[in-house]
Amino acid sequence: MDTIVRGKHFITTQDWSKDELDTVFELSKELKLRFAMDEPTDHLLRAKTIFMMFFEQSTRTRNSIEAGITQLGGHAHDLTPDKMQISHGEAAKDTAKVLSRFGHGIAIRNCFFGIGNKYLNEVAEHAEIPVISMQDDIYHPLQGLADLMTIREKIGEDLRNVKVTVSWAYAMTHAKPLSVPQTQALLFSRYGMDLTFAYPREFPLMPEIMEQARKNAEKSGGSITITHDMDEAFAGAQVVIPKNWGGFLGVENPDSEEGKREMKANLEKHKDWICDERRMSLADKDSLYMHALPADRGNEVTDAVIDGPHSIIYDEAENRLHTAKAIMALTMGGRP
């Protein structure tokens, strides 16, 4: 199967198979338990180099690459738009083609709303290399992977029925992407779980999105249940992953400076949604709390829920280094 997706690109999970993706948390899987034995994986990619261009900044995304594909014995190469000439003009198209000529994958965080998907995919229709996304106004599929590849570890293979619940959740920092639930509704709902998403009626996800995500749902056997009620979408939970997004469907033009001021206007209605004890007392008595990170302590979750018992968020943390190797092994090189 490894050759089938060798030069694949990998911008959403939904243009990978089942198949595909399973094969992938089983490379992961062996990843992980090699690295844990210090036990060398050089081999898979010696003497290959990535390209990372990002437009916006990245703790766990830019350094679980790096350090995957330095694992990989290959190289990265950090790149922003200042060190290149896309500052100046530099169409993605001569951009794709020059760093075909020099290496092996590319891989391009861009979240701009409305541009950053956009972006991904002219540069994929002209690379003669695989194109990974490292998260874009739509997808973030390296998060996906590992945050699946985390409930497996914790839940068991078998996720059919687990009931799962995506919350939005207030936020000071920055208005966040899109991104990381519509993966989450896209990924997970290919493994048959029931999935509740939870957000004020001013912040919804993209209704294409939410649709595919419930033909996922249908065909897996699991389901989607959409509230605006933060503590009906904690009961019973066996999963919680509470977190920010913007509203950026819920105004005429969130980038003039009336559609920020709307954004920030319907943000502030919403302090309340903050998961705390309380509401984390409403899920499972075993439930699992997640977050992709950074978490706006205080304000998106409590110092109590974050640091306490049911948090596993360094593990799936750790598991986007496993996750990244898995996909730029499978897509740029060949056999473990």
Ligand code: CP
The other form holds:
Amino acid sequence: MDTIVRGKHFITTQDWSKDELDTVFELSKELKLRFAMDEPTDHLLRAKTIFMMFFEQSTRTRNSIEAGITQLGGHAHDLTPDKMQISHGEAAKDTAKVLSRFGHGIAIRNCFFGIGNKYLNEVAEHAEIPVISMQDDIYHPLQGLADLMTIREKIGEDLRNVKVTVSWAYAMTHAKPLSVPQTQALLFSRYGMDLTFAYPREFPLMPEIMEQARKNAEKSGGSITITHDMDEAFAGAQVVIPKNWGGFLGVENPDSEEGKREMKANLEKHKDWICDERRMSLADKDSLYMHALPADRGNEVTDAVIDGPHSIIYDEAENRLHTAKAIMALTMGGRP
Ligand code: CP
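Switch from the form predicted alone to the form predicted together with phosphoric acid mono(formamide)ester (CP) and give that structure.
Every chain and every other molecule in the complex is listed next, the one we just looked at coming first.
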């Protein structure tokens, strides 16, 4: 088994082999057990530093990385562009080179559409230590790991032909990145699941990402179906993951004032894309409801569903800690 990922960047799961990903899940499980038993793991990254650069807000990602590295014996610097010279225009290369001399890992969240992933890749190109994505405009690999770990715990490790529906849902909050559903497409399709993606026509995902997911599915024996009907997507699903994402690709120029107005108008057309008890009744009777959080309660999902018997959102959120610890331990520690 190829398990030597020390120093490897984690920006998209596509760059990691299936063996490497399976190693992450094995270690996540072990770290979860050790955490439950209050067994020390602080030798794994003793005195190592990760620099967390947040261009946006975060609850789960920030706290899972910071708590995680503390439990592994290291320390996190919680940084924002205004605390660094980034806000004065420092080049990604200079930031990458300097932080590489000071510590052991760089974690970045930059979700600006058309910018975030490019910035992460530029830092990674010049960094001499691993760069870990904390979400960009295209990928959210740490979320994908926690999602898959949770599904494996609930359904089992053989996920071939398990029916999973990833659906767009209405929300009143900010235009969210495409990165969560796109990562689910790329990662889940490596494990042979039958995936359905549902969204209004004005809210497409990146065609090149969906093409990669289709190729993954072909290889793993799974499938990818796209529909524009939320009810149809829920029918018989064993796992439902309804969540809002922005309509960046449904308008000509999402950054212009005209584009933003158009995106808002498109959004308002689809208030009925909510996950409620009627829709849950269309899914498998034992279906699981998941959401990466934060959820827009009352818009994306009703309280009855998110707080109801099918919901596993807090187990999913908890696994952010264990998977983040596994990624840090393997890339920043591990075998030389
Ligand atoms: N799911 C997730 O990434 O949550 P945060 O935005 O709170 O980090």
